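Form predicted alone, single chain, as structure tokens, below.
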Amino acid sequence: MNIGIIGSGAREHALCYKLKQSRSVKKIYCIPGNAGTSEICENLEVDLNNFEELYKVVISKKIDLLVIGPEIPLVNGITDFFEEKKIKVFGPSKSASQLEGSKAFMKKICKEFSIPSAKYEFVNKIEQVEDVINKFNLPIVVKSDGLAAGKGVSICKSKKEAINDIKSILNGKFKTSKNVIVEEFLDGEEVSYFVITDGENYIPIGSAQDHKRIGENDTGLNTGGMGAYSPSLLITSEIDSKIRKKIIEPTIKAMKQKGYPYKGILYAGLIINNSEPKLIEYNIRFGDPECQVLMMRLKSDLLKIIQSTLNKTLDKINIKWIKEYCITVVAASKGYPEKFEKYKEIKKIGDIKQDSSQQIFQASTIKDKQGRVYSNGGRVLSATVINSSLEDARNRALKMLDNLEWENKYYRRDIGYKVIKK
């Protein structure tokens, strides 16, 4: 079978790795892919945006399946798209995409169908601003209402804060939407929580917990994620039973009954707080870092678990996983998620060895003729390590991020620290 992987970060690197150890997989390409997906598959250089552009290629490659990584592809319509055209796809409708393509789409959904989530307002209008922000104690959080590539939504101390980031947003700071959700700030830990569903029948499918901000001890700006452990210690089998009952049962119910049944991976965004846990948001795809330490963990056969939400026999799979845990550390250019350098060598990256404990997926990565790797954006490196002990498997990614020569190179020693401490 030939399988076509859509995107370029190292979460499509992590399900290239994952994918290529199935004995059903004759041939991978990644599109566009990256430095490291190069040397594991055959990357394609083609625009993610024009699908006809894109179908002459799959069906030159008598490409067999799609999988599609990031969120764009899909909120634009990729799987109906290629559906249409007799081509199978892994990833959620156009429609079912609207999770994530609308935080507004996904609050009205927890409204109706009663999913524990934050209190909120829908903003559209200058005039309602004022009057909005006072109905909220401080801090406030202030999100876009469309895709924002992790960058799209603030916490503010301040109701100043709060007003200036709203009027931003309402005047088109972000291209997908200038809609703007205004939502009380909920106390508590993060975590993520994955599941793959046929539109029906669902079954988890790992946790993990992500560190959003730039700086050590989360702190700075949000960028689309500095690093995560896997599993989640947060998740007792209490509060994955609450989870279950009280947020992705009725998600999935509610999409089909809305007629846009949801099939893939759904990725809550939650927050737990005395044992309760609440949605803070939903994406259609797995994350980046978390994808890394997922795709390390898993035992069985990632196709094999793809083609059975596509013919509907998922209620006959069993995921068995890897019981230590997975850390991965991301090594960003200096400088992001704000102004950074790109095409910066990497040096001794081929030196760095690579098995089923330890792994360094590549994202924002290009080659010269010469074999040479470049940085070319923000996230670069994802440097992933399992071990029995978290603190051993974070030492290691380090040491391995270290022994890099990469002039700016920035990373968080960190990752875990709260878990680690105790």
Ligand code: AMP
Given for the second form:
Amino acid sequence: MNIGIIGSGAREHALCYKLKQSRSVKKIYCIPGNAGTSEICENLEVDLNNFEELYKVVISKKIDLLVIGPEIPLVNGITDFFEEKKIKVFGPSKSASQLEGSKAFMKKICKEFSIPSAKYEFVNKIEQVEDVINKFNLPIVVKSDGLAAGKGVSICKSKKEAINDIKSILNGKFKTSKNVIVEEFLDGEEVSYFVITDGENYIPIGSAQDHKRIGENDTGLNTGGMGAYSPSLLITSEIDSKIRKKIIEPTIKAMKQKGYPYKGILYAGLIINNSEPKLIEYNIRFGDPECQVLMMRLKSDLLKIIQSTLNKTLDKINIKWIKEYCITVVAASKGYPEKFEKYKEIKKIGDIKQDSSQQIFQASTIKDKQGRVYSNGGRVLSATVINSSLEDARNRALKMLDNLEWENKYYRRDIGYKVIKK
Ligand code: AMP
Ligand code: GLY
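Same protein, different form: I have the form predicted alone, so give me the form predicted in complex with the ligand.
Every component of the complex follows; first up is the chain already shown.
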């Protein structure tokens, strides 16, 4: 079977790495991919906004299955487009993708189906702002309704800040939406929880702790994620059962009932407080960097799992995991998530040993004709290590990054600090 993986991040590199292990896979294309994916599969440069163009490539390369990494093509309806053309796609439909594409949609589902989540109000007119703000205690969470590449949420410490943020969204700060959601602030620990579902059956497919802030001890600006470890140590069997019964199962049921059956990866961003999980957000895909740690720990054949989702036979399979910890440390260009320089050569990357216990998954990297690798964006690569000790795993990941000669590399040395006791 020939597979096309859509995306260009370390998440997609990890998906290539894992799918390559499947015996049923003949050839993998990564569209558009990065320098890392070009080492293990073939990259194809295609404009992901142009589905007709992509279709021509899918036909000419005889691609049997598309696996979609990022949310934007899903929200734009890539699954519906290719299913209509009888090409298999792993990822939710356009309507089901509203779970991530519209926070208002997700909040309405939570309300209607009693899924625990933060209390909220919608605002779409300047005149409503003060009244709504007065209903909440500080800090107040202000969110834009549409996709905003992780920049659509602010936690406001004063009413004045909240009012300004709301007004700037209403005035069109984000192109995707002028609607605002004001939410109560949820205190507690964040967890990323993943399930795979065929619209009816589902299987948990791992948990992880992401580290979203740029600075050590979770300080500074929010990023796409600076590192993660798996499994999450916060989820006891009691909490796991609550997540499934109170959040995952009602959501899958709700989506079916609404006529938008959800198939693919469902990623719940949760806050746990006093052993009670609450839903902050849904994502319609694997997380990045969470995917890197999940793929290293996954023992079962990922293609078989995906096929069971497409054939609606998920209830007949068992997913096996390596019972060790996995950690990934993301190296970014210094200055990210604000201004940074690109095109810095990453020397010695080829010297790093890569095997089933340690991998460098690349993200924003490019290669020149001589095979030299350069940084090409904010998050550049992630060193991922599996080990029976989380601390040893982290030390090895840091050593891999320390050994790279690269002018403006930046990474946190404290990923997992809440559970690694020195
Ligand atoms: P989102 O884009 O919804 O994932 O939000 C981004 C980040 O903002 C989350 O990962 C949380 O750290 C934080 N956040 C969002 N909503 C809330 C909330 N209601 N209470 C506390 N933190 C939140
Ligand atoms: N790591 C967070 C995300 O992928 O959205």
